[in-house]
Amino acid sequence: MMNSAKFDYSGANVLVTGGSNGIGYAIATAFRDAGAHVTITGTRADGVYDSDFTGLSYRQLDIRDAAAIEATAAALPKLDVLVNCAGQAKFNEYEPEAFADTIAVNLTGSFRMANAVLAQLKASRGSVINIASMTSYYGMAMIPGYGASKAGVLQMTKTLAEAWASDGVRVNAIAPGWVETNMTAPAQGNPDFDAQIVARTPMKRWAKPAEMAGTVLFLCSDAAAFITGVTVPVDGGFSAVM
C-alpha cells in the first residue's frame, strides 16, 4: 500500500541553489506544493530552462561568486531553509584547475552560501540542507574532483551542526544514488555503467529526481527537531550492499 506523507510548509521561505533542474528543481516544488515561498537558482541569465517555474521565483547566482552570493541572501530577510543544491561534475577533474573548480561550486559554494544566510536562519531557527553524494563514501575514479568535494560536504554537515546548534540551526544532508538526471545522463546511456548501477543497487533502478524531497522536506520539519549533522543515503539500498 502506497502511503503519501504530508507537510505544511505555509508562510516558510525556502532558498534552493541549483533549484533550476534536476534534483534542485524537484526539491523547490515540493517545497511549493506544500506551501512554501521558494526562491531558486540557476546560472542562466534569463532563467530560461525546461522547467515550469510556476509558483517559484529565480534569481540568477554563479554560486563561485561571493559577492553575489552576499547580493542573494541580502534580497531574502526572512528564509527558514536553505538547500545548497547548486553542484557540477566535470570529466577532466584530474587537471588541477577542473579539480579547484568543482570544489569551489560544491564546497567552498556551499558554506559560502550557509555562511551568508546565517543570520536569517538564525532569527527563524531554521534548516540547512547539504547535498552530499554516493561518492562521499566511495571512490570513482573518473570524477576525483567531484568525490573529494561531496566528502567535505559530508564532514562540513557534522561540522556545522556543531557550531549552529546553539543557535537553533539544524544542519543536515542527503546522500542521494544514482538519480536521473541531466549529470547522470552520460552514464545512463552507456549501457555498460547503467547495468552495474541497476546490479549494484537492491531496488534495481535509478531514482527519479522527486524521491529525493521527501527526505528533505522530513529533516526540515518539526518531526526532525532533534535531527541534526546526520547524511542520510537516499539509495534505494546501494550503500548497504558490500
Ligand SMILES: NC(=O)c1ccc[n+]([C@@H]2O[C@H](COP(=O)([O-])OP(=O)(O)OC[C@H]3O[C@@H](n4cnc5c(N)ncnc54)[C@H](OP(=O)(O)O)[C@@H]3O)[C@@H](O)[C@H]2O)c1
Contents of the next structure:
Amino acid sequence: MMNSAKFDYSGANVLVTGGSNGIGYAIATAFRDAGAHVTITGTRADGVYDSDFTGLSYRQLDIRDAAAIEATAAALPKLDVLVNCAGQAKFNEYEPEAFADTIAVNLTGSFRMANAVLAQLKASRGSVINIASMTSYYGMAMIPGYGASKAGVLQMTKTLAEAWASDGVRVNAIAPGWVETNMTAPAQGNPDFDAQIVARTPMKRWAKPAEMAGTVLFLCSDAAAFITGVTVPVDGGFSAVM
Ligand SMILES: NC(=O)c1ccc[n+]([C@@H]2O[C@H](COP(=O)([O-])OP(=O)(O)OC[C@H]3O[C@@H](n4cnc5c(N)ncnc54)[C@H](OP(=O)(O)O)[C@@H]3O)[C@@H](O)[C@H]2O)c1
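Could the form predicted together with the named molecule be given as well, to go with the form predicted on its own?
The complete assembly is shown below, putting the previous chain first.
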C-alpha cells in the first residue's frame, strides 16, 4: 500500500479536547506532525500522563464545567480546528444520574465547546470534528447513556453543519469502530467480548488510535471543502454488515 496521504497544517491552531489519551492523543499528534500548533486537554491538574506531550500545549478541562470551557476558549484567540474528543462511558448508566453525566460529557460538553469557540472558527472559516461511535447507530445494552449521547452527537453534527455553513464553518464527525484505548480496556481484557468484536468486524481486528487520525485531517482540510454534516465510519467495515 502506498503511503500517499499527507496534509500540511503549518501555522494552523488546533484544539483537541480529551487529547491527553487514546484517540484524542493520536489525532493531536497527527496535527502536530503536520505542522499545527496543538492544544490538548485532559482531566488532570498536573498534566502528567504516560504519553509524550512534546510539541503539544496542555490545559486541564472538565468538559462538564461551563466556566472552564469559556476559559479554554478565551485562552485560544485564534483557532482553525476544534476536535471534540473528550468522552466517557460508565457501567452504571441505568442510574439516571450516571446517564445524565455521560450525556453532559459526550454531548452537552461537545455542544458547549463548539459554541464557545465559534467566533474564532468563523474568523478562520474553520472546522469542528465530533466523535460519534458505532453506538450512534446500534444499541448496546450495557451503556444506555453513552449510546444516547453518541446518537445525539451524530444528529448535532448535522444540525450545527446547517446552522454554521453560511459562516464558513464546517462540522463533521467520525464514527470509530472498536479502538484499543483505556476506555475499551475492559472489553479488550474479556476474551469472549474480544472474540465477538473481532468476529463482527470484517477486517477481523481492533483499530489502533492512530488509524482514526487520517480521516480527521482529511475532513478539516481543503480536500474536504464541500463536505459538512457527515459522520464518517472508521470502523473496519463494522457498520457495513449485519
Ligand atoms: N475506543 C473506542 O473504541 C471508541 C469508539 C468510538 C468512539 N470513541 C470515542 O472516542 C473518544 C475518545 O475516547 P478514547 O477511546 O480515546 O478513550 P480514553 O483514552 O479514555 O480518552 C478519553 C479522553 O477524554 C477525557 N475525558 C474524560 N472525561 C472527561 C471530562 N469529564 N472532561 C474532559 N475530558 C474528559 C480523558 O481525559 P483523561 O486522560 O484525563 O482521563 C481522555 O483524554 C470518546 O469520545 C469516545 O467516546 C471511542
